[in-house]
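Presented below, as structure tokens, is a lone chain in the form predicted alone.
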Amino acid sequence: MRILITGGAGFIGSHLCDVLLSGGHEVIAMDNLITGSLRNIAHLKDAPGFVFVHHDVTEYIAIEGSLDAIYHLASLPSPVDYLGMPIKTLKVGAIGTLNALGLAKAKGARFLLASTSEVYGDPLIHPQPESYWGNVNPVGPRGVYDESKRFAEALTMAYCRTHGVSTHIARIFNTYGPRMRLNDGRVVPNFMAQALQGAPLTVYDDGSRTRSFCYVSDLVDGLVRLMNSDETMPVNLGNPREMTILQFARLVIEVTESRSEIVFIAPTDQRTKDDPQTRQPDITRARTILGWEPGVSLEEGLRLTAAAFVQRLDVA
């Protein structure tokens, strides 16, 4: 097959290029690297059947000869990234998919959509199962990312119901790996690299939150099940192990053997705001449908995840 990745130098999009290409694929990677990065792929330079293009979504894409399927990972996921550019985000997830759903329509390809669990919000259900339809706050500073994916669904399924289109969403609950960028924001690079740094864990508030971390190889795998599907309605992708924000840094530090302390600290900024207090997928659908759920331990994955980053961080 030849496919398409927008955000294909991104964390995950870098990943799925490789499982692609070891499956024989023809992958072109699109990427205008605002938060993607070449280092992601650098690897990839000289493998047969792979290209990279430095494109912008949001821009009209066009792509000569024929293509299979799209996987749409472009995005600012990051609360950094987000925060810093909203309006690029909701650009992204309206224009960008519109974009790459329009290609999808022309090239007769299959097209999924990275979706997340943010289209939930802070979610007044637990754990969250594909029918609840989220506590979201349209206008709160997060709202751009939680907005830009919830329209991007609607429209994703309109080009289904509309034209045809062989369409798949996946909602992606938190996923770390290697090739994180370290700067990014959210909680496992920042905890990973104050471990390894042997600098204080800074935990907001009491660390009360909850999280369920997916190992990235286990994501792409469901991507991949779930672009095979016929299941065009949206499947949850993540790890069920809920954990607290505290546990999670006791368990870094401990993975790591770092003797880094905890500190608690009061955000100062608007990235804690309406950010949900609890986050764990019911994946029943996933197993059902893709005989899909994650195979990596989060003890495993972390240790994997901090040799990445030992690298990048240059410590010893």
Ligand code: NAD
Contents of the next structure:
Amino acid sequence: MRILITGGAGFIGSHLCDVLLSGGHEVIAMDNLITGSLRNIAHLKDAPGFVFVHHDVTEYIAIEGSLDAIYHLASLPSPVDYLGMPIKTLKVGAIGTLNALGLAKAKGARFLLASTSEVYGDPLIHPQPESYWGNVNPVGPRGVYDESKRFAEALTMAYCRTHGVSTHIARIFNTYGPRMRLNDGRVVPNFMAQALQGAPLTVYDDGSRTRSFCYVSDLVDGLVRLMNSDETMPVNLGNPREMTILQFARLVIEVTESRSEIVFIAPTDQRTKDDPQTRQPDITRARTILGWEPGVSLEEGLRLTAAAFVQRLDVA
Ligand code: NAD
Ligand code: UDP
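Give me the form predicted in complex with ligand NAD now, not the form predicted alone.
Full complex below, order starting with the chain above.
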């Protein structure tokens, strides 16, 4: 197959490039490098069947020749990024998704939207099944990301129902692994970089909020299975093992054998406004429809991530 990955130089996108290329497909990675990096795909530069295209998907997307599938990952998913670039976040979710869907329609390509657990907002149902409509504050600081993905989901379903495009929607829960940006602001790179450098781990507020962390190879496997399925309604992909952020901080310290302390801080910017209190995927649909469930334990995934971060931090 000839496959386009938007956001292909990002964290998840670059791992998806690896997997699809090793499966014998041709891959076009498209990215405007606003948060992604060519370093993530540098090892693929001369790989047969791989092309990188520097392009902003909010501009018309022109691809010559046939296209069998589009994984649409371009987005600004880190709270630090979407709080700092709210309009770009809305544009990539709305106009970028419109352009990618238009391309899928024109080429007769399958389409997968990388959506998010943030569509559930600060959830009132726990764990979250796909049937839950969510609890999102549209005018809060997180609204720019959450609503961009909710709009993207609605647009994807409209292209499916109106134009018969073979669409798929993955609701991705917190995913981590090598190639996350060290200064991305999300909890895994923050804690990992802090622990490896002996700096205090910055737990926001009292650390009682919960999250569930999925290793990137498990997630990518789920994305590929979903793309190759006939399922058009949203499917949660994530690891159901839930813990508080304080428990997570302790685990990162343990796995990295760090001497770091934990400090509790109350960020003065808006990053914890409307921060979901709990988050855990109900993956019943992924299990039954895709035969998928995560296989990498959190301890093992954190060890693999730490090994990659050590090289980049030069703290070995
Ligand atoms: P990332 O920031 O590493 O990757 C996003 C990529 O999109 C970056 O390379 C960025 O440069 C690119 N991009 C942004 N705007 C663009 C534009 N206008 N044109 C072209 N490229 C653009 O983030 P990630 O964690 O790899 O996320 C990938 C996808 O998965 C996103 O759609 C995100 O919403 C979704 N997701 C991720 C997580 C997670 O925990 N990592 C959770 C839920 C959903
Ligand atoms: N968090 C934290 N310290 C940090 C970074 C994040 O306590 O240095 C918390 C954050 O407030 C949230 C959780 O960790 O409750 C996960 O945050 P992240 O930014 O990774 O993504 P989110 O799940 O909120 O999209």
